[in-house]
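Form predicted on its own, single chain, as structure tokens, below.
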Amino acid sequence: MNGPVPIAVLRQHLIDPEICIRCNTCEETCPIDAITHDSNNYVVKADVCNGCMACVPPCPTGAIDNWRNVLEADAYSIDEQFTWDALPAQNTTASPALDEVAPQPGGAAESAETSEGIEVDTVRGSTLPPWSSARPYVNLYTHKDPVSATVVGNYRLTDESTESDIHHIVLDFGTMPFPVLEGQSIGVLPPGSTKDGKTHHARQYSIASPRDGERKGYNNLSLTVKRVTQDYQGNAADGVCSNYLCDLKKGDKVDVIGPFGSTFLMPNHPNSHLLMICTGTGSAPMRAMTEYRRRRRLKGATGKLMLFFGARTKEELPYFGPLVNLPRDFIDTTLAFSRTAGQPKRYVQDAMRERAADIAQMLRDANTYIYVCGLKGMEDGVLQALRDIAEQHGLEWEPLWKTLKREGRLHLETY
């Protein structure tokens, strides 16, 4: 006697378009290219996703962590997902009890299994915060319910002679609560709409001020924003949100969502060392961490700070003046310029190799935390430099790398 034909039910992985800030973290993290996007949404390919969960911990908003039980034959296509402004409700006719559905992998996984069953590493940096970091608040304000902040400062950081127009922008939240930590980010909702009439999505910016405010004791924060005037191919293109922010005047109002981020956080124990590597506006979280440590210096914070900061020229490097005036016994700063006239190109990884002995000493210390922030192209070079330095000084890189990730001591935020 033939039994009933089993119904194939899929627990489909979806991304919430109302929460997603289009930061591209999920697509970059996915080890099997199951995530793609168009000008409207980031979506997951149902026929490719294997539920490895590698994309879930790095997502700053939690938009990635959504699931719907659907009949396998009726899975939402990527074309359908591209049209969504909100997630569909759960279809109860295709929703067996959760205990009847095959369990999905969970947790902050650092690895996934291939179809051949071989475990492969899928995450290059930590998906956990430092053990001593403060507890972050996230998603207090959303697209549907943003908070209004007032511009109380907007200053150009780069020399007027250079085309690189980077601004330091200070936003005040008045009496509205907006608690943040160093390493977190916010979303800014630019006014206006796209050519097809849809409101602009939020753009994400790292916070450049410490937890107690750009001005100590005030409910404010700062951002480091570069005016975008061309796309990645070098064609003329005005960045919607960056130009909006750089043109703001004192007293203007800005709609903000967030805060975001629960892993790229600084340790709080006073003997922790920070090895910071950044380029351009990737300096924002490094400035926040450095300033917080500076304010805590007389309260027992004794850990070492070491910074490698790269830009095309001295004139294009934000915060150049304040940086060079910080005392050497507080922070050990090395600058690298790739376009100085009459000088060979020098990048942050070159500067790191020049200081290999000092970095190796930090790598040997279990209290060292590494932060990398800047353009995506720097990530490979920095990791290769760390590998070379470790191995040249008798440290096995692969086990060290795994330890750094497992203990929340290697944080990568590139874009």
The other form holds:
Amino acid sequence: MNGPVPIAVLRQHLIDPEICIRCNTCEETCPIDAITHDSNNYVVKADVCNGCMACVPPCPTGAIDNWRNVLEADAYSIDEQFTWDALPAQNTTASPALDEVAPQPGGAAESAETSEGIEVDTVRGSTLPPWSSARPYVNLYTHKDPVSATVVGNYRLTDESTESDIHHIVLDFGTMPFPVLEGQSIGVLPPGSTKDGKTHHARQYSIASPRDGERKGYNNLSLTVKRVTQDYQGNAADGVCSNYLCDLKKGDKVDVIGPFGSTFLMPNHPNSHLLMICTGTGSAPMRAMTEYRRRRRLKGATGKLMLFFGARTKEELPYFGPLVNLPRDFIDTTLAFSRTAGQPKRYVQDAMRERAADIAQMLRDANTYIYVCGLKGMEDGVLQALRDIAEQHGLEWEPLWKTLKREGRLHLETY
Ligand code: A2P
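Given the form predicted on its own above, what does the protein look like in the form predicted in complex with adenosine-2'-5'-diphosphate?
Let's see the whole complex now, leading with the same chain.
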């Protein structure tokens, strides 16, 4: 019997190279390793991606959420995607079958199945913001159309005696709109080009100042930037953008894109508690949130603030001076130093265990929001500490963890 030959149609998952800020979040999140990258682009393997959507909510820019209907045999290969500067147009003239593709599963997947059928929990933190957070703006400025900001301040934060060179950099947007919220980030376009002559992609930095400006009422924001002299393996390396930023002088102009991020946001209800855990420059969003709460406190915010902050030494801890001067009844701060001469190594998760009873009390409260930002390595340790503390205090971690995630109360940003 002769019948129509079925046409295999694919709704191909693609990443928009014009919006992507190469932050690696999607590749880290994908439960089945369908995402990869080269020095140019992040791309999705058509033959591996199962459309589980786990990568979509964590993407800070929305670049991940692009789909093209293609004949399966014509799917864009990863080598082709690596060369793109822009997404191909949606094919509207091909076979009618291309318009009849079943829609992708919708919504934010919290888990996905591997090819062996084992369920894995792929998303460890919330993919939703707190219920009371303000509504963020994202992608107002893109690689193609950045906004120019002026450097109005650039100060070293770490003690001159240490090699660690961390800067507090203030950028002013003049009359250009750049509305931000605490927990959001921006992209900075370093000048110059890569070895193969392409312009640099933007590098992402968390905002360290509150929504109403580094200087209240001014159209400016601050960043916490560490000069990069080594790669992750400890080999000598120059951070293209971080070093450019650390060297900027007052009056210099910087091309900025963003803002980015719509989940790592603070609650706005005044009785909400913040449990903040960070290392190094991961302190930027914590500084932003703390300062916003400090400004709001005068207007009656009553929730607790608890901070665990890790650094190698006191001299390498950004914002050490101002931080230790904040009143204890405003913020309960515990510092953890890993390389203080004559002292045992101490990480944030060790400090959390010492304060287990207070953390357990916060975990019991539905108004508690948890933020973790800093080194990738700390994420496991912090989650393990939360689990142990919960269980020691009669709280079942697995259901609590699910609740925290579902309610936009557990935010992880590590790199
Ligand atoms: P370490 O002395 O072991 O490097 P950095 O200065 O590199 O940004 O690191 C900030 C702090 O985070 C340092 O004290 C560092 O300690 C610490 N750290 C490193 N790995 C972990 C981890 N797995 N969990 C928590 N803290 C960590």
